[in-house]
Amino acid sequence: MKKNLVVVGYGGMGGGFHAKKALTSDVVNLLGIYDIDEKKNELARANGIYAYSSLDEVLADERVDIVTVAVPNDSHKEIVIRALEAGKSVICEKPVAMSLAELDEMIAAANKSGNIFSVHQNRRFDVDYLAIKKIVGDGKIGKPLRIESRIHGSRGIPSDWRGEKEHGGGMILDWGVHLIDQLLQIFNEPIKSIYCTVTNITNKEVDDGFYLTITFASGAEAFIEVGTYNFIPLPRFYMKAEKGSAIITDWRECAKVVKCKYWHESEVIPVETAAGLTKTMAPRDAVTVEEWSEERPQSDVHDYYRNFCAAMDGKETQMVTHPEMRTVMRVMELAFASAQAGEPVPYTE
């Protein structure tokens, strides 16, 4: 039986994604939406969707099983807690909160209510991420030593609340939350330290880009770069592993994998460069390496909702857990702390 859903916030994600997906869902039924902007409520009605007159009306409706919160980041906590206290299960857009302290209040409310509460980490369904995760899982090129994850654009921060500090704007909270979550899912080991620097090329109030290195207890590194002033993007993923390398140039492309079969060659032919000869940087040949392409995995982002509904019925464990939400939030907090201090900071809870 489908769960009844109300989406709070009828903007880009609320209207353009959550409500739209719900209209054709096999697990949820869209009861309606609510937005503080009456123009957006009118737009929803024009699209044949019921628009509630207030949040109070949403929470008082006993038919509502799930509330999806898709409003500016600084408004998440109040709405999430109110919905949980009203007996609803809650999906919150990312970042789930403005701080770890806020998130802990939300988790406490969820535990007290006994309802399911999670953050919408839809980027766990990105096919480029799933390809890298599969390569790591297959183990054909060994454990990853360093994975670099990049998102590059050239249009700056959107000219809305995402560029304003009071509403939780900036790229760490906007895109960093996704890329951090992805790489923590891949490495799944204790974090040792965080080092972050930020850029303010197009926006002086919040970060419009950043460089983040997460060092793990094993010495492995996850490097994340987000830029909004990059007119030539670097590869989406690059991985250096124990026995080879992998690269995804663009999310629309297959992963290229190179495995080292033999470390030494009997005779290395020097490469002639403009400044002289080099053996160190001489290319490999087919004798010592094996190359292949990894096909793009199949993915359905609505599996997030399917899992959430199954978790409500006690049939599955929720996909994005409270401990995972806390770790991502803490990494982002420490990224800001590192950027302010200008040096690496140890990972602490």
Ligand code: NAD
Contents of the next structure:
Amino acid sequence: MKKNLVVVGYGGMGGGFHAKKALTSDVVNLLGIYDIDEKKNELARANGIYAYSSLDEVLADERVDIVTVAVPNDSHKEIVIRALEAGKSVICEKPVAMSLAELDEMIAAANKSGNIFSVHQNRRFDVDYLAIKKIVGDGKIGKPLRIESRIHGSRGIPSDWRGEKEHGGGMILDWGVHLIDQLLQIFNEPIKSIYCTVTNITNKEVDDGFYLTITFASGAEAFIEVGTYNFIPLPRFYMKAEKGSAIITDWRECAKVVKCKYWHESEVIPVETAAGLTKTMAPRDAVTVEEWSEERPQSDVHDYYRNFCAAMDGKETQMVTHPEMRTVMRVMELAFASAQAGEPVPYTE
Ligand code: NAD
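Swap state to the form predicted together with the named molecule from the form predicted on its own:
Let us now look at the entire complex, which starts with that chain.
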């Protein structure tokens, strides 16, 4: 039987994604929405969706199984805890909280209530990320030594609450939270240190972009760059691995993989550059490498709610676990600390 869902916050994500997807879901039934802004409630009614008059009305409705929280980041904690205390299972939009301390309060409320609580890490369904994950998993080019994950836009950050610190604005919390989660899923090993620098080109109050290096215990590195003032984007993913390289130039493209078949080349023909010759940087002899393009993996974002409902029934483990949520939150906290200090910081729990 489908679980009954209410979406709190009928803005871009609550209205444009959660409520809309629920209408075609095979596991949840949209009972209604609630937004603090009456105009949004009117819009929902105009779209044929029941709009609750208050959060209290949502929480008092015994038919409600799941509350999805899709409001600005600084309001997540209070609504999540109230919903858990009212006996609901809760999906919270990312970033789940403003700090690890806040998240720990939310996890404590979930544990006390015995209800399922998770964060909507929907970008685990991005096919570009899944392609890189598959290449690593297949092991054909060995373990990754460094993966670079980039998102480049050129419009600055949205001119809403995302530009304001008190609401949890800035790109580390907005996009970083996804890209960190993705690479931690791929590396899955202890973190040694965090180094981050931020940009403030179009917004002085919060970061409008950042460069983040996560160094793992093995020495492998995850590098994440988010830019909102990049008129020429760099490739979405670049991976240097033990036996080759992989690249995804754009999220619409397939991954290209080059594997080193023979390390030694019989003859290297130097290339002539403007100021001299180089053998070191000359292209490899084609017979020494194998090159292919990876098929784009399939994904279905409905699997997020399918898993959440199965976790509520005790049939599956929730896809995004509390320890994973805590690690992503901690990495972001240390990214801010590193940017402030202007130097790398050791990773501590
Ligand atoms: P938005 O500004 O478009 O919408 C937020 C809505 O919440 C507004 O309609 C606002 O009136 C309402 N609201 C504010 N405070 C409220 C309260 N206390 N109770 C009820 N309603 C309240 O913002 P958005 O883009 O929809 O972002 C909402 C959340 O979703 C954020 O946490 C954001 O980071 C996240 N988000 C996630 C993704 C993703 O891909 N997972 C994408 C976009 C946004």
